[in-house]
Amino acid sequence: MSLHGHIIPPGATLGVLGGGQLGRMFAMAARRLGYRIHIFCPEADSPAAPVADRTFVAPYEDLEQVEAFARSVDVVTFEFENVPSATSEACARVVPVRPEGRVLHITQQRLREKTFLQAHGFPVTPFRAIHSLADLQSATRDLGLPGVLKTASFGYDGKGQRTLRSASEISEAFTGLGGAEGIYEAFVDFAQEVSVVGARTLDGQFAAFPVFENVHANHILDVTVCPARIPAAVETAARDLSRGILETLEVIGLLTVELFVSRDGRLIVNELAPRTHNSGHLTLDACITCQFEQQVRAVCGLPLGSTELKSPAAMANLLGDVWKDGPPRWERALSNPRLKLHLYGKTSARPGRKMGHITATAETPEAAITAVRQARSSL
């Protein structure tokens, strides 16, 4: 059913692997542009299902269902990178997959990702592959302590990682890998964490959003602010770095580059995500084009939209913890007329689970941060 022309026009059907909140917001943006949406995910009650035209509910390993899904759409994209390679390959036999499965393959495994970046001259912290306790012992000797031990695969929101501060923790930390392949990274003494969401089309057009400054709590993104409070030269360097990575990977679609800014102003690539990103949610309310519409445009071969920031803005995640004392008092937060509430339609609130986010625009980044923090605490 693929439209083999360069452009997949409005009216066509877009397929999304994954049914989480990123898929939900992608579907909403695609609908505004006149596209139909089919979702493939293992859960029947996914956040994206109520806003999709059709949901295929099956395990990612059910390649018969995957192929049926692919036959029902004109292009396939991702909202979640931990999709098996065989799943994206099965789709690619039927329709274009954007970004390509090769991009997914590199970015879904930390060792492959870091090795790729290092081989192409992008700045990464020193790292070692960990397959045995002896590997970890020699890595801590070579790269020093503290350092960060991570599982090589299936990590997000800080899952599968821990900071090692002394030699006495090495043995227990290795056991914690549970036999999985690991990666040990030298500790980065960073001043800030930032991210760049970049988009690239089939004909090589590139656009990046302004750099987002991110603050984490318990390894989960807590607050994002834009513009990032960094020197102009660092902002330019971060966007240039993003462009270089998207072009080297030949990405068609969106890719997020997470970066550390060191205390002496150097940029170090932390991780890549071949999709929209939690830190880009404020684009829904603060930019001319949001990251989800940009993903639609990029995978469909449409010209990219303006990434211009209309106003300083901040975004705060709403985790399940907000519900622990009963239903949140939404009217309190919304008493700020410049506050925007986005809920993801998840049925049960659990501590640490992303249930929604709030965004505030303001005259300055600091005022926007204050507004979202105050609004969240009022709930």
Contents of the next structure:
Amino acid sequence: MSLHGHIIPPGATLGVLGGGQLGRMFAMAARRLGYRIHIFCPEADSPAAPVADRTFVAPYEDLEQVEAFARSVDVVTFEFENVPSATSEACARVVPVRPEGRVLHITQQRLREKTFLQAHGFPVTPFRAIHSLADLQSATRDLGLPGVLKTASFGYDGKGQRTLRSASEISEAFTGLGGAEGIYEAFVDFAQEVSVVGARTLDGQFAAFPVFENVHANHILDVTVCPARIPAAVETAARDLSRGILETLEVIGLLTVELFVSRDGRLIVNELAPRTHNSGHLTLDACITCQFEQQVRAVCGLPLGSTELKSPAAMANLLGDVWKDGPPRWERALSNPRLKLHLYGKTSARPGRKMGHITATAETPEAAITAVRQARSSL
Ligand code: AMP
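Next block, the form predicted in complex with ligand AMP, ref. the form predicted on its own:
Next comes the full complex, and the chain you just saw is listed first.
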């Protein structure tokens, strides 16, 4: 079978489920390569719409519209994984969906995801499914306290998540699940959080970006730096884990592995995302190929691009909170000529909402972190 037959060449139309900033930056990368972009999302004023050739605005459950969308494109990919299985299945009846709905199904539910990882020998923190108060009581006895109780589905940026420190919190925390299925995880006393964005093509090419080191604030990613300040052996092990997971899941496209690094240098997988990732935004300014172009290449069957880091870099998220005292003073941040500003075109700046990010390249990771923190506080 000739490889050429699998290629979706520039000029073709790529479909994206989801219209957030990841879809926007994917569309921009795809356009640069000469592709057309159609997006499908429930919101009329999504960040991706202004840079897409066409937007289908409908609920994900509207399978007639989903099918019309699928008929208008040559391949479908994602920027948001919490779309119903029926949506990706409806697309898959018409065009290739990359990664496949099967990957989405596993990664959109924490219990399925951790069960899959554990079954294939990938390291995860011990966990239990929570359906009742009795389940939570026995889970905290078995796995100990502290521990983290999360909703099994639809959680992100710490939503639907709570750390339990004493037995007196158990009953209230269970009530907090509001009847949703939960997962209780043994607490990981990590030294660092890192992530690996990996890409894989239909013919088995694989490429991982250098490991990103992530710092969170209020459960939301705050700053990413690359290279991660971890030993070379841990860097290699993290990239090998990424490869193992993408190959086991037979991902065609991108998948991000979020990891904890324990104090003794062990890696523990926290979460998978079958797409580009906030921690990979610095690749736009610091790598030969950015994560969005890599997603285009992977889903279109093109050779993967070099993931080489051109310079140490750091990225800081700009949340809606930055707007609280009025319009940010962009000129102050940009007075550092190595600083890059990315805004997602969102009009309402709610606290905690991801509005944009800034990236700085510098001589060292530490200098890059200092640069983005200074630039952000000058706004
Ligand atoms: P998640 O929504 O699973 O990505 O979790 C958000 C953040 O909560 C992570 O980035 C960690 O900082 C923290 N966290 C999640 N799970 C655990 C755990 N089992 N032990 C310690 N911290 C955790």
